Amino acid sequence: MGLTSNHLRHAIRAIQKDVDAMGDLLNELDAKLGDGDLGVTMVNGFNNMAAIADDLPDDFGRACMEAAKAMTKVSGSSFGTLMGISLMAVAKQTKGEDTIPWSRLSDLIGTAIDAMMERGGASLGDKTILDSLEAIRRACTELDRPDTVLSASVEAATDALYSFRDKPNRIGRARIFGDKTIGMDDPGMVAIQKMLQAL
């Protein structure tokens, strides 16, 4: 058994269940480094995706595309846009497939990272969600069971968050604060950790 649309439906519902509390924390963190709207993006995006979760097709690629549309429909923020772009990139790679081997997950995460780097202009090492996703991609390489994939992903996201805490943000609005961002968590990296913990 591999990754299916049922897993996507479950993930959306699990995160949406915790998204209000998550949103408050992320708004607070984002207010220190950005526009203060990351939590709003998460709440609106996951509420909208949850509203269509039951109707997502079994074709995993098409399901990812529908989820991307639901996210971007209610979000004008950079985080929402990047989430949509990542889902669309995965959708193109998996269109027509109902089941994706877990061993392909690291490659799909890599596809999402490449798409976000091309659109957003960030690089690995800039202290963004890309660094969390790259850590997860490496941790999931060659794993082929959902339980080990999830535990490895949570650990990788947490380790990335901690390892980048004492580095400055190098892109986006946060970069204007320079070395003042040392010792502060990147809100997007926190969002990745919290979403995985919700699963």
Contents of the next structure:
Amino acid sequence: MGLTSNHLRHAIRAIQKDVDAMGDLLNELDAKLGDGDLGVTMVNGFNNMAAIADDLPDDFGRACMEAAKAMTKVSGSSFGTLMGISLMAVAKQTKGEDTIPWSRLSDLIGTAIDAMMERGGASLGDKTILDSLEAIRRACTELDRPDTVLSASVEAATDALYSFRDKPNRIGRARIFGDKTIGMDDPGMVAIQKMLQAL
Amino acid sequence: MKKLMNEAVNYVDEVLDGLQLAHPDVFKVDGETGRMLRKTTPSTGRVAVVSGGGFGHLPIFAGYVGDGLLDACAVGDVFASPDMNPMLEAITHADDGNGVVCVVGNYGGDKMNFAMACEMAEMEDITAQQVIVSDDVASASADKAEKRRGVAGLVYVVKIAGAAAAEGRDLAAVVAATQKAADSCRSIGVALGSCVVPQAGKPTFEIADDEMEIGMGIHGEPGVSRTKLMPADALVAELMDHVLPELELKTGDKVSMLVNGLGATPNEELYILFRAAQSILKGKGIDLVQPLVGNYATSMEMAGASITVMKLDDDLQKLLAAPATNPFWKG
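Alongside the form predicted on its own that was just displayed, please also present the structure of the form predicted together with its partner chain.
So here's everything in the complex, that chain up top.
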């Protein structure tokens, strides 16, 4: 038993079902800090992915690659590109495999974080989705069951959101607002939490 | 905003359609995205060359699809990188099993999306390699050259890459020639008036009637200095002072030079600039080969010009002179 393309299909559909409400909230948060298009990116991206969910191949790597293509078809927010980069990083590691042991999830998240840091230029501690994912990566280490992986991930994403709330954004457009971002939630970090909660 | 256009949202697609209708033997709009322009008759049995970037700079990027130039090109919105999908379409369409060189301007979105497209291509067993062009000396100092933007030097790099591929060189050799071209170019621009992005509807920047900005980027990025208008000869002397030192030219060295219009400046004025720049090169005993004067890399209706100097060795000189067929290329 492990992570398969079926899980990916399920996750895409589950998130897409809630994405309109999620999108409104994220647009509102992003309008204060960024260019206000995070919600739009999420809505379009998940609608695109849902449209191809049934056709995703069983090869998990190839399925991630097709999902990355669909996600990145919405230009605009860097969030779409970063999701594409993470999916691609995972695709490269899992090409040719149908079932990924849950115990490998932590390492795969680590690969995605590395790829996003290399391409996007952010570091851990900048108050971005990387900090959420790093918390999730740590929480999932040595977990090997889907239910514990999911509950630990939701908890980690929520903890990360709260622990960074009182720190300033240090990269991207939000950085310009500096200390004014103290007390505000990073829209990308909220997106991660909301996506996991939808599962 | 005064533009000859229909709905702003259709701006790019209508230009692409116009290109393929006007030159059906050269250009074909293709791909699921409709944002991939390719040669009507693909080349086979050799390395392919692709590029891509934001729109609004014709002839660069998409305008240089043609024999001896680009095989295919990904097209973004005005001044905005295409997403990864048309880039991947350009790569997979152009590849004939011999690999693909991607000529990419040094902009965050373009680089990130092309890197992703190259990785995706790799998963389809296509080898695609990026060559990054960062020729604008005004955008960062020499010790931070990796931060410099890609501007009109892209024209030379596309030409060299296309010629090396057309000659039948293998992927490593085409990449090497393309990289050498990128390393041998230095550019700087000067802006006199702003451009207008159709969907923005208002000027990208403000500049007074009697001012010019030296070193401004092709999307209106801030330059090195804003000054009162000066005579062309004095301006060119200043521009060449920025461009030439890093090339470390010696008497007898060969260069090509592109005096490029940014969109709204007449050819007449480009030749006034060329005259002055040519005289500076001559005074230094530098051999000017195959000069280019005209609109090659524009910024919509921005008024102004840029000067690019490319240091040549025998191979680059030969590749620059190689035939290329395209409605825009004037060698």
